[in-house]
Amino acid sequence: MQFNFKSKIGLGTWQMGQNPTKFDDEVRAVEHALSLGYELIDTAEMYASGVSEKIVGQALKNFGSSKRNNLTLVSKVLPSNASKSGVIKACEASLKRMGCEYLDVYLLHWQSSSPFEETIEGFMDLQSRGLIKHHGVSNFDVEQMKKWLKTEKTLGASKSATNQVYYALNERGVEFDLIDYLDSEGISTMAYSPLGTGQLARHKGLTELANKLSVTAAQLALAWAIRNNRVIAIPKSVTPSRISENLRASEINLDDETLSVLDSLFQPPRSKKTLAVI
């Protein structure tokens, strides 16, 4: 059975965790979040070398463990800890930092040189002993898509949940034929870095085009972004203003004359693309 995400916006932890001077800023940050609601948190072992994990772990148990059953948690692995043991010991460490019993979808971070079969497998036996209840992969095209889903079916293993990609007005590669195969797949599109790591919030047309709709610039690159139900978008941020303010883009609905705009001022793919990774 496939995991339905039910939120259109997450929060994203990128960056977190690498100066210790602001970790309790971050807990809350992250605290701030739950409390307005948010249903879906993504983190990494990779970010600050699992103390965003550590974050993500202590805002909450601050907030409260009922809060836990409503909450979709992505964690990812390193291609370096991509072997079956790997991946196990991987999970386990992350489940450790964050207090956790279990995650509800595990990625390998990017592809890495152990048989695509070793880490299918540490996520089956992961995933038979409550540790996840998903699992999927993040910066995959669509050849690798192919040839990690065939190895999925040969192992009798789920199929994926989701893909997670870099994917904003800025970089719309994936368009071209990866979020059509992953939909034809019934794999979600997860976006990482959905406002540009920032640029798009300031972006000159696009704020006066925000402007006229009475919204912010980040706003309007983040309801694009998540426009057709096809993309979950995991914006990352600590301040607890633009926190609220991303959430308040999934109520956000662009007519056609709007996305034409926006077709004008960022151009969709004409060409397959090298897939772009950050």
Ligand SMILES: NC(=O)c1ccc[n+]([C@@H]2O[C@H](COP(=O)([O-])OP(=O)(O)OC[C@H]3O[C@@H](n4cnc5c(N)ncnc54)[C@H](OP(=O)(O)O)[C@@H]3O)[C@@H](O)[C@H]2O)c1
Given for the second form:
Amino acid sequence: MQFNFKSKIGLGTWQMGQNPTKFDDEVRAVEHALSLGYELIDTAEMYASGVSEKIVGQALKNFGSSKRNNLTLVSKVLPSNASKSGVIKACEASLKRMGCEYLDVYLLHWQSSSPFEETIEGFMDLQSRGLIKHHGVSNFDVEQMKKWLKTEKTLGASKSATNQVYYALNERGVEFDLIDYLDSEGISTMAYSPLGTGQLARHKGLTELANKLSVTAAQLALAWAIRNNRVIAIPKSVTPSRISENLRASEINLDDETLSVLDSLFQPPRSKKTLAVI
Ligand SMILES: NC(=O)c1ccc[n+]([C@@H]2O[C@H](COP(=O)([O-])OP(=O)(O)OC[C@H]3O[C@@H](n4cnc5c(N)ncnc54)[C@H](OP(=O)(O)O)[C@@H]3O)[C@@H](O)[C@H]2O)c1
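In place of the form predicted alone, output the structure of the form predicted in complex with the ligand.
What follows is the whole complex; the chain from before opens it.
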């Protein structure tokens, strides 16, 4: 059964926690997102070696637990921790840093040298103990995904909720076959770096088109990423006005004419390419 992500725009937190002097501001940024109604936050044990998870945890604590049930909290295990016991220990450590009882979605950050069986068994253990509700992967292309899903089935595990991949106007490779494949399996695509790590917000052609539509270039890039209701986008920002601006992108509908201008500015893939990874 497809995991139903409630919102199409979530908050990314990569780069948060890198500079200790910005910790409090970054906590406030995440709190601001929660107060605006963001219902998904993405973090990872890798981000600032766990400090990003601490920032999310502190923001959740300050905000109060009332919204926890409506929030989809996503974190990721590093491939170097993807053995069965490694996954379990890594998740327990992430939960401790966040001061949370459970994660909604726990992802393998990218493919590991540990066999898929090991990682999936770790996810199954965590799920049986209520420490995670769902699991998934990140940076998997079609062939890896097929092998992963086969292993889930063999082990009797639940199906992955999502595959988090680089997807943005400037990086459309996954449109060639991956998104359709995930869709056919009932798995959501989660678009990371949907602003092209920020460059799309400054893109000249995109800005000109956005001005005509009375939106910002960032909003146009995000509205495009989530246009078919098949993709969830997780832009990162620590700037309160941008956090609000990005969420409002979910209210923008793009007509065929706009989509076709976007296709001419950023061409769709015509052949299979190596999966883009940041
Ligand atoms: N699974 C993976 O391997 C993987 C890889 C990369 C990223 N991710 C996830 O995806 C999230 C998003 O990707 P990302 O952080 O790489 O890049 P992004 O969301 O595409 O871009 C973030 C950059 O854009 C700026 N920005 C945000 N909103 C803006 C707006 N409305 N106008 C102008 N600039 C804006 C931010 O600046 P300020 O913060 O200064 O506002 C930041 O510099 C990450 O934070 C992380 O959670 C996952």
